[in-house]
Amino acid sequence: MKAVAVFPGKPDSMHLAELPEPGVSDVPDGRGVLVEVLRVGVDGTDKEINAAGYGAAPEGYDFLVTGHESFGRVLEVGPNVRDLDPGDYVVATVRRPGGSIYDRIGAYDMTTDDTYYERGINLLHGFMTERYVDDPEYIVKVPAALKEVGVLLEPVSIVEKGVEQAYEIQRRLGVWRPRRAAVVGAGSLGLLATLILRLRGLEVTTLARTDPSTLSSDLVEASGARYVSTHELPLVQAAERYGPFDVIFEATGASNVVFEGMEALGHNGVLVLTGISGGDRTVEVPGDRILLGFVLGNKVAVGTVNANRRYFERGVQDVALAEAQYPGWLERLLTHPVRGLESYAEMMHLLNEEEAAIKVYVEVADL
């Protein structure tokens, strides 16, 4: 069975590999679910793994199959599987449990273990292959009506978690009714954050470096949000004009943007950090002013990574709502399809052309 893999620790080692055929008996207790992979989305994580930034091979292998944004169709289920049948469309979660108390209660995305297990990222093979088998605990059913955009559900789950964490944190206030939000970054994650926050009824300002008019700025405005180029209006000044921002969703991974977000955040606001910076760059910031604003303004900054099952399930609900409220919006994100696992070089080329592509995905099989 074909798969796209890397040799962890070796830069630019992406290649076509062979995996043994999976079967429902690979999962104990009759709980195996065999899934045909239909589409796999790729993002900066895949690019960084191919650059040997991180990632580790599963035990017994010298390669790691990539791909963590899956969408597939059930082929076969074990005798003890309920609520899933052959023909169902599904997505799979990415993180798998370790040994901490959080892992044992299903919050494996909050693990305190130093070693973590993520399909296609660390110590577990991913979904950039023809078929996979998994336990139904990690598989979420997707309505057939959403099959054209189902490959977006993994990044949607990241946004769902970040937004829910903001609301959960501010329960400490007794009442928290955010009105205005800023999203920094207009890649696929930033655009999805814009959409989800609009579905929550917030006034959203999305900031990015690119001047309008682009597909990204058009999508922002089509959702009823405001697009602002940081060339014209930096984040702190945008907060003065369009704020105060109750929520700032950071989707760039640039450390200087994080500190700007800390300064721009309104009283009782939450800064949600989703980007990861792998470098060692240093930035000069107005530290005293930021600290004063955080203490006197009861502000919060929270990092969020990965997502467990309930955020995928919430994502299915919001994707359905988005299809009803903004028909065709999500499909416009899927800008660059690549046909077949053999086309991994084209996939990486498109992924590296950051300004051109919003979402690159591989069509492994027909929907």
Ligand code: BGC
Second form
Amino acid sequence: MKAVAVFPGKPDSMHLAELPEPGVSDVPDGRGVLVEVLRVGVDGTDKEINAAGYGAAPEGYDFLVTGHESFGRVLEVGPNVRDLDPGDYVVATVRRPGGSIYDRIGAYDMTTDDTYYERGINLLHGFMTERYVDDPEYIVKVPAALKEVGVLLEPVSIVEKGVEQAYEIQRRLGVWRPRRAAVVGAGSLGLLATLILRLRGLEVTTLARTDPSTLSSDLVEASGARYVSTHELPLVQAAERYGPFDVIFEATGASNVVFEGMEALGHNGVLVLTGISGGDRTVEVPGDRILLGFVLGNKVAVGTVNANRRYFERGVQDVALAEAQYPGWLERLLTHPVRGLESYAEMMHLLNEEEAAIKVYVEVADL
Ligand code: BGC
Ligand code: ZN
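Rather than the form predicted alone that you just supplied, could I have the structure of the form predicted together with the named molecule?
To see the whole picture, the full complex is given below, headed by that same chain.
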């Protein structure tokens, strides 16, 4: 069967590869779940993998099948699979366990191993193919009523983990009733963070470089949040006008924004860092001021990567809530569909060139 793959380490090497047909018996103990891939989303990680910024092939292969934002339908289950049936819509988690204590308790997103395994990213083939098989531990059921937006669940899970990190950390305060949040970045992750924080009842200010009105700024406002162009009002000034911010969610991956976020954060606030860049930039920052504010303000900054199945499950609940509270909002994120795995070049072109693309995704098969 067909798959979209890269040769890791070789820039612009995306191509169609051939994979052997998977089957439920590929997974031990009768636990195989065979899934038909329906849609696969792409993001900056795929861009960097195709640019040879990172990514590694599985052992025994010179190519890596890409795709980590999957949505599919169960075709067949092994004899020892209980909670999934053929016809169920599903999303697969991305990371697979290594050997650390965290991996062994299902918190593989918190691994302390140096080597991590992620489908479509590092050392494991991804979902940009026709079918895949996996253990039910890594497959989360999605109600059929959410199938139109199911492909967004992987990025939603990243936001769910980030937001939960903030709430977990703030248990240090005994009581934490966050009122105001800032989200920096209005790409798919920033928009989803805006949504999830709105669903938690916060007053949200979302900042990005582009001037309104764009689809992103419209979506921010449609969720009841405030859109601010950083040309007009940089983050630190926005905090003076619209803060103090109890939470700042960083979703740009620009390192200067991290330090602006540290400066803009309110007392007892928490800064959640989700964006990364493969770059090697240095930035000059008002270090003394940031340090003083952090210490005297009891502030926290936390980095967060990936998501385990708990966050996907939470994501399913929030996607359902979002459909009830902001009907049609999530679907508006799905701006750039491309049809069929053979359209991978068009997909990469849209991902690299199209400013207005919030989410580029491949329709592998009909929903
Ligand atoms: C993915 C995460 C992954 C991270 C680092 C992100 O694009 O969504 O699942 O952990 O990249 O590889
Ligand atoms: Zn991703």
